[in-house]
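The chain below stands alone and is given in structure tokens; this is the form predicted on its own.
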Amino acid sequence: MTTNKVSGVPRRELLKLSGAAATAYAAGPLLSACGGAAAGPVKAGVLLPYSGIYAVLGESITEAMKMYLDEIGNEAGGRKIELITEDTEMTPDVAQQKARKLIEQDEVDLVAGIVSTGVLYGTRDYFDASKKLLICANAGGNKISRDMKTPYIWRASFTNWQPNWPLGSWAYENVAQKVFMSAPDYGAGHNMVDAFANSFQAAGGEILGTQFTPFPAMGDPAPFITEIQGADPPMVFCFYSGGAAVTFVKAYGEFGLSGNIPLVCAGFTVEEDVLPAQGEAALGAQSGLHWALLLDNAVNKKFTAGYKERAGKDANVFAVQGYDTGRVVAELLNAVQGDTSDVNKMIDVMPGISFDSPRGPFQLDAKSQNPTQHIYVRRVEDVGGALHNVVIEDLGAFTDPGDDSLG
């Protein structure tokens, strides 16, 4: 038997070892393409506002997404998960540039995020053309689940229709039969007003007037509150978010409307992120949303305690959506066993994703590509010296209709 002088291994055995090494080397790219360990980490792009009026929302979503991924060791489907964040600001053009950077330069496997409906609409065609999966963590523009639907955009959040359509009939039965409505003049504002008005009027309600305020900055709220006073309605419905929500609700109190004219609103108007700044003006406001800080379920109790310890402040609905976005990413990767090479396979498993969320039962709907979820009526109350939303009724589970028939 001939022996190799360098290694001391018999030549026959050396040939066997060389052949095995060559086979393993050739198999490496195949393992990588199949999403095996050799594929390296999954790169997830994150498109969110980290500057401007919605920066706090972007931070809440990101922190909670990281929180969920940390809980699972930043690994799913046998692969590590790496986040690459980009600031969309509040501009569709900027968001599209950042999306291109993530997809074409960073070569991410998928993208998550987006807060603004305008940004979502503005990037829709790019995601559709690039055939890259986007899991939306907030923007609720109805059209993405309807006439602008693409197989490449799914939501872990809501449609603007969802919190407001069930609230309209509830408000008619429980608050007043006439209403004045107020919202910012952009896509989400119109969506939410339309949904509330549809069910409110179907129940027999009368709309006394509707105002649309400038967006993104309302400016001086006095003319709008004065218009509401002049209409003297028995109820006001509104939608605002972030700084605009603080401006509107504080003015509502300063003009003496709080406590005198019941305020019913989309839940974002009095969400946990703005309540401290709104103060007593928000007391008694009733809203519809798919989550509440004090929602009584085990998953929510664990989430809210963990988030407060991590972030040093109470969770809000945007954090919940970030947390669930992280879970959707993980469930997706587990379902495809880490193989992100075929976007169609990734899309195929999306309707099978369901779990118990802090918001309650969460199930992705195949038609709307949006969660089916419970909507809760909440009332702002003083709880232990701080203002919080207390759930007063669970209206049940709702799925977006997938068309404009219900507003």
Ligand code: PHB
Second form
Amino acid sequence: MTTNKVSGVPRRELLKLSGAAATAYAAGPLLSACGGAAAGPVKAGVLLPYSGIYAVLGESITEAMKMYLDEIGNEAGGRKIELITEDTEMTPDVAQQKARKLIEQDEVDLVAGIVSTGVLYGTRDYFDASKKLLICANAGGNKISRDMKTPYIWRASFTNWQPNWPLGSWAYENVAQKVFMSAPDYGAGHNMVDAFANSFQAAGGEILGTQFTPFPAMGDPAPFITEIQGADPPMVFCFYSGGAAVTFVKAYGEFGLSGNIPLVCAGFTVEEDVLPAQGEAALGAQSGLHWALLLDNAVNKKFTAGYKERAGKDANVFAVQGYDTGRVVAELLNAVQGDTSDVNKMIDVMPGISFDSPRGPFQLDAKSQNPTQHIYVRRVEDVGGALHNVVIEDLGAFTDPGDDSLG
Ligand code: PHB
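Provide the structure of the form predicted in complex with the named molecule, given the form predicted on its own shown above.
Let's see the whole complex now, leading with the same chain.
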């Protein structure tokens, strides 16, 4: 296809535009580089689940991303920012169709979102082949920072290794030396137990058993809780999220395990989005995560108050990631002065992005293409009549190792 040398826009697209408009379009990246508005709005595609067990995650990310963009007047690098949202459901095939629609029909400048590791792995090759930048707002699949890395996928979220590896040795020192593990049978579930097990065993801990439950729908949790009861462990480690976290933790309470067998988990399992539905069953659960509602820093105080006013409920870690995804998009656009015509230029500025997030210091790591961030140990406590995660320890800053050497 013949392309215009100045703009890289296909010539037949330019021919559809007349006189002055065509000149402005062709010169768009140049004008925008000088802060001009002639390039029009930046179109950001948003791929998230708005149905299925992770629907609340998708809604929280969207709401807080909009909140951040509203705070900056929906403008960065001299251009307005427009969001086009699509429901990925829970299926890689649907997500891929929606990614195609955003990139090929809507001609978005970049894409943000994706909650499930399965969906991230299933769309990775498409982003790689179409050379479009994806800013991942949740899915933590380790491989995207390791053997499935592509220059086109960066994360504003976490790797599944991050909250769990520091927690394994902490749990050995502070809770028990033997564990039974439970997680959904898909990429993220396996990543989370592998990371926890790696540091727990290195510290001298023993794994009594591991169960993987059906995903996305767990079905009846009774057989899984019964299996845990039978193993009679001094501690359980688990990862669940969204609807599955409510099912698992409620059953843990109903079978009398809560308060008797200490629950240590990836923080998503008892996050603020699910705590109200889990109730007393979650009390005392200790978890590792890169944020907590009551984390004491100025950015978090402003964020949690603003989100509560806007959404009518407490923030959760997914909202933080949505907020930070909005910030990463804005920082990126500022760094390239609104010029989205050259994806390599956008990729080049990514490792320079760092800021104070509600989670604490956030810095994109060039190797893992994922933030370096602090991991906190939290405990579910009754705070003034409502259950929340209270920070009991800051384990320090962690960067994904970029390979499988530590789980
Ligand atoms: C994932 O699939 O990577 C995932 C999903 C939900 C979470 C965390 C990770 O809460």
